[in-house]
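This document opens with one chain alone, in structure tokens, the form predicted on its own.
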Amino acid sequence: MKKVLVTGACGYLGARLSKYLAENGFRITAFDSFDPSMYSQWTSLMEEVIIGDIRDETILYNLAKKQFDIVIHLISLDHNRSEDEPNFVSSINVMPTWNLLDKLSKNGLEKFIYFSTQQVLGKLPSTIIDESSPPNPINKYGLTHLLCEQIVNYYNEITETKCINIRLSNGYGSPVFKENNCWWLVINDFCKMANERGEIKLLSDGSPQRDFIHNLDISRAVGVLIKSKEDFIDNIFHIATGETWAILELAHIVADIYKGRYNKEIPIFLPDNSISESPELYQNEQRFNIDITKMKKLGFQPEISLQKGILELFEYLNSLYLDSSDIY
């Protein structure tokens, strides 16, 4: 069984990914600054849980001695905190990637998987976007991830470690830990508003476009990359569904699923407080499309439809009111 280190293992995506990999035969060392000991069902799946600060040189040194087969690096500040002072931001978003690769690649590391973002591309054109599309970040979040991609590329060329950059689209789905900060994500937010307030309120006119992929499908995609025997010379991979939705369309899908589940119609408010009656306003707009051909060639295919994923979120939100125990 492969020995895998997941950094940021207690975060929104990291907790789901660590659980999925552990349940599929990998020996997981979960690293995070959050103490997950109250979630015994989750921690029991892990081979080891290490609590600490990724900036701590002693911790990095001790991690290097454990001789992992795979490292999956997820630690990053969010969009807002990435706009902070550059020394602080780079100490979390950039330097740990460099330090982990510098130390662990010398100890027989087979693969290093870095979670980047579509935001390295900047404003997405209304066209097909593949892994060769040129990066042009327009915020510091995208900039720091692009810097890390370049570090990953460097080590992919000069070491025996296969170093992979994942450019992730927009994840969604229920959290593993109640503390996971995930309710600002669009689909999660819409489901929570519908469930708690009986309405959905948009912060925009509904025209922005997104590609949404469930966090369990993201986990499956990582599993495919781990198991692949490819040489990964061409080492950038999109993880997405290849389907693009306008935010207004998404709001109506959530409202329709809510109505089907609870037999109750809910209004969708636009920023001017008018009510949207139809999702058709932007259906004829030209759209970007994230090409996932490279992942499909490795055997990955998204399995969770938008409808199924939204139902899963409503089931999770309903469970919060019925059971305050160890939920995932």
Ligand SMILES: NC(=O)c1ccc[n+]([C@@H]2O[C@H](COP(=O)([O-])OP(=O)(O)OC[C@H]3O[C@@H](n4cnc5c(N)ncnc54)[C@H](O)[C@@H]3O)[C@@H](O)[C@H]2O)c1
The other form holds:
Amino acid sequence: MKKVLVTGACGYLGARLSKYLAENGFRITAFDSFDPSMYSQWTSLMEEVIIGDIRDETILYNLAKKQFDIVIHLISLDHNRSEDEPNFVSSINVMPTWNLLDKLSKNGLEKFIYFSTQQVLGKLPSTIIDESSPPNPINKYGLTHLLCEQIVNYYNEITETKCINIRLSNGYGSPVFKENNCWWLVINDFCKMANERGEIKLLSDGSPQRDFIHNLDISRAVGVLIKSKEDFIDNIFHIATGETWAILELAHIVADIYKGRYNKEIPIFLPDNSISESPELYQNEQRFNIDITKMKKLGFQPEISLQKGILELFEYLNSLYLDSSDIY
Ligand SMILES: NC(=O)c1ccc[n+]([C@@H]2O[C@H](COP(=O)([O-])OP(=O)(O)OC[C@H]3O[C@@H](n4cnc5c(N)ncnc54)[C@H](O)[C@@H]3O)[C@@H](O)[C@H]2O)c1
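Please show me the structure of the same protein in the form predicted in complex with the ligand, now that we have looked at it in the form predicted on its own.
In what comes next, the whole complex appears, and the chain from above leads the way.
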């Protein structure tokens, strides 16, 4: 059984991923600054839970001694906090990637999987975007992820460790921990507004486009990368569905699913407080399309439809009022 270190294991994606890998036969060491001890069902799945700050040299030194087969690195500030002062932002978003690779690749590490983002590409043109599309970040969050990709590429070149960059589009789906920072994600936010306020309010005109993938499909994709016997010389992989939606279309999809489940119409308010009657406004707009051929060639195919993922979110939101169990 492979021994896997997940950093950021208590975050929105890390908690789901650690649970999925533990349930699929991996020995997981979960590392995070968040203390998950009140989630006893989740912690009981982990081989070890280490609470600490990734900037701490002693912690890195002790992690290196544990001789992991695989590291999955998910620690980063979100896009808002990444706009903070450069020394602070790079100490969390960039330096830990370098330090982890520097220390752990010397100890027989087989694979290092880095969670990057589609935002390294900057503004997406309305074409097919494959992994060779040139990066051109337009915010600090994208910039720091691109710097990490370069560090990952360097270690892929000069060490025996297979170092992989995942370029993730946008996740959605229920969190494992109530504290997870996930309600700013557009689909999650729309479901929460529908559930709590009986309305959806858009912050934009609804024209921005997104590719959303459910967090369980993200976990499955990582499982495929872990098991693959590829040489990973070509080491960037899109994790996405390959389906692009305008935000307005997503709002109408959430409202339609809400109506089907609760038999109740909810209004979709545009920023000028007018009500959107139809999702068709942007239907003829050209779209970008995130190409997922490389992941498909490894055997990965997203399985959770928007319909299923949104229903799952409504189930979760209802369970918050009804259920006192400690894990979802
Ligand atoms: N959520 C998405 O849709 C999405 C999309 C693209 C890329 N990503 C990337 O995937 C990764 C995981 O995203 P997420 O949504 O789970 O983020 P998250 O903020 O929920 O999780 C990050 C975790 O890192 C931990 N952490 C932060 N600073 C730390 C420190 N100094 N020491 C130890 N732990 C620390 C936090 O406690 C948190 O649990 C990030 O790199 C993110 O940029 C996420």
